[in-house]
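This document opens with one chain alone, in structure tokens, the form predicted alone.
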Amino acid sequence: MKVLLVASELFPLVKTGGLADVAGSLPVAMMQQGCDVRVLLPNYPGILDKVENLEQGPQLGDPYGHGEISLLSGQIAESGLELWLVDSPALFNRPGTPYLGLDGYDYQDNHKRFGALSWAGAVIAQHGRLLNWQPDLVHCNDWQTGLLPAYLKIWSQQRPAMVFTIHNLLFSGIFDYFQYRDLGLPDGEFRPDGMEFFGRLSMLKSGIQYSDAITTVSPNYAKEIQTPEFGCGLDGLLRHRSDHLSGILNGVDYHIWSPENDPYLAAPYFENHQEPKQLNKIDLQNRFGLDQDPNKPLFGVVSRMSEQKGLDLVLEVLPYFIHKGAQFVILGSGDRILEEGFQQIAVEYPKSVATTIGYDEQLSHRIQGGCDFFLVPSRFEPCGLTQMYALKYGTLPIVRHTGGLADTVWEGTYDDAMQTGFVFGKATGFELSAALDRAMQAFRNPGLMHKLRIQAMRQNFSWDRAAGNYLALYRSVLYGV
């Protein structure tokens, strides 16, 4: 089976969020299960320095009048993953992030930039003979690839099967009608049962509308987005296409996220030898000048600072739990008010709270390895990865029952052999506090903590499992089995 996976970012080449982790790990796992997979993404600045066996590919044309688009081919050294890069300097050779300029605002021509990614993918999908490789199926990801199925429909020729994955419905690629006209799309498709979304273009809607199968990154999120509360105005379409919609949980790369061989930890440990975890806790406390007291429960946060992530709830309950003897280590950035709030409380309680603004890969591993509990109180969460990392590290997650959090963390009675963390329902400080209280009660029972950690660390959310589920979906779409 030949599969072309198209994405706007891919770890380790370029990353702004979880999409990059999926695009970097899923194809490798599929390769290991016998799938012939290639990945297509834009040629952003700096990518070529990380690619091996680079070769110039064919020119594809100039759809938007910004110069000829061409393909480059290469490999990622660590995995051997085959890449195609959409090379258009006028569109992609820019400072900033893949989506934002240095001023922090979206590039004004993002519709053309990711329209070009979709257009290039559609050309490959239809004319793979140019590359001596014709895909059987194209797997698109998020709004940045949403026009690819539309181009293939409009061209009205034989095409590969199409799978479209929604990583976060909140980001749907909304553009004005005059921008729609820039993309070589016919007026006949700008309609409610086409790409039109309340008078504007939605690239995400395009992907949903014209693909053979739609997936999300967790089973529970696939259900949630069919409701008005989580559907972002697309719940009606998603209910209409529910027979083609499924949820496949993201995976974890346990070569990177495992306490047994994590180079960033002060001491490695595993489920039947948990004692060194205490050394990582002391190391973390010492790094930030917190009280080095093993009897104080240590809570970790690694997150974008936003209301969606529920960080305002954490800030609300912090003083109460500090006075109860808890400690907190927080890593993240985002909303300025939340950043300032966490910085201020760290100043007020320097022995109990440490706040680091930004992102630090090494520190994120040390927080997972050194904390007793890990907070993910999101108002909604399509999948979430940090709670799955926490499970592997025996750092018991405290999560809200939503999206992928509900699919990966369970709480029952203390005698329930399946309990792996602590779960609360409503996104309120009161319910988060109740979950933290239950965690602190468990912390006072070392035998119970040992048992819960073993149960957590035995969970398996590997990419091998996720890849198997995707390949089964591909076979269903291609062959009806």
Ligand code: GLC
Given for the second form:
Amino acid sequence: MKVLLVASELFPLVKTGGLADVAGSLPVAMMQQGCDVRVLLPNYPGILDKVENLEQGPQLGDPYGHGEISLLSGQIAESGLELWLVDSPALFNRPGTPYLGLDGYDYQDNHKRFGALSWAGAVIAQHGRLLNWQPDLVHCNDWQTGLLPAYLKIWSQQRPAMVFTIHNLLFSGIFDYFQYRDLGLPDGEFRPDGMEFFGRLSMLKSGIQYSDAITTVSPNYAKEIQTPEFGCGLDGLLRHRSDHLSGILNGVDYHIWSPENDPYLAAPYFENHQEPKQLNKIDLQNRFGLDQDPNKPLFGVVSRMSEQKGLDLVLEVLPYFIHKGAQFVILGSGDRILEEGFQQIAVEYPKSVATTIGYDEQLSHRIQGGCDFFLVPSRFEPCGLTQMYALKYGTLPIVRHTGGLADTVWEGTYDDAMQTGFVFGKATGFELSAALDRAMQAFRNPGLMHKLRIQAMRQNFSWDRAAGNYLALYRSVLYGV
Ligand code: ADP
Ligand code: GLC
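Given the form predicted alone above, produce the structure of the same protein in the form predicted in complex with the named molecule.
Time for the whole complex; same chain goes first.
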């Protein structure tokens, strides 16, 4: 089976969040199960240095009058993953993140930038024979690829099968009608049962509307998004398409995320040899000038700082837990108010709180390895990867009961036989505090902590399982089996 996976970011080439981890690991796991997969993504600055066997591919055309769009082909060295890069200097050769300029605002022409990614994917899907590689199925991810199925629907009745994965329904790629008109799409599709969303274009809606199957990144989120509370205005359409909607839980790349062989940790440790985890804790306390005290529980955060992630709740309860002896190491960036809040509290309590604003891959591993607990108090969470990484590191996650967090972390009411973390219900400081209190209580019981860590570290969320589920879905879409 030949599968073209299309995404706007991919680890280790370019990453702003979990989508990159998924796009980097899922196709490798699918390859290992015999699938012939290639990934298509934009040629952003700096990524060619990390690509091997680079070759110039064909010119595809000039859909929006910004110059020829061509393909480059190459491979990721470690995994051998085959890539195609959409090369359009006018659209992609810019400083900033894949989505935002240096001023922190969305690029004005993101509709054309990701329209071009979708358009290029559609050209490959349509004319693959000319490239000697014709996909049987195209797997799109998030709004940046949402126009791909629309182009294919408009161009031809005969097209490869289409699967569309929603990683986050909140980001839906909304643009104005005058921007829609830039994209070479017919006016006839700009209607409520097409791509129109309250008078504007929704690229995410396009992906949902025109694909054969829709997935989300956890079974629980697949249910949640069919309700008005989590549906972001698309719950009606998702209920309408519910026969074609399913949830496949993301995986973890245990080559990258394992305390046994993590090159960034001060000391490796194992499920049955947890003692060196303390050295990683001391290392973190040292590095940030926190009190060097093994008896103080250390809580970690690695996250985008946004409303979604519920970090305002952490800010609310921090002073109370600092006074109870807890320490916090926080890494993230995003909303200015949250960044400033965490920076200020670190200035007030330098022995108890360390805040790093920015993006730091290495530090994210050290926080996973060195903390006792890991906080993910999200208001909603399609899957969430960091809590799964934390489980592997025996850093007990404290999560809200939502989306993929509810599918991956367990806390029983009466019994700790299955417990792997701490789970709270409502997104309030009160409920988060109660969960932190339970964690602090467990911390004072070393025997219980040891047992919970073992239970957490034994969880297996490998990509093999997820890849198997995707391949089964592809087969059912293609052959009805
Ligand atoms: P989301 O994609 O919603 O941000 P996920 O939990 O799915 O959340 O994935 C986040 C990914 O980004 C994880 O790999 C996490 O370690 C990483 N990450 C988030 N913020 C930072 C940061 N400031 N520095 C380094 N890595 C980060
Ligand atoms: C999104 C979601 C996150 C998920 C990630 C990868 O960024 O917010 O929950 O883990 O995509 O699927």
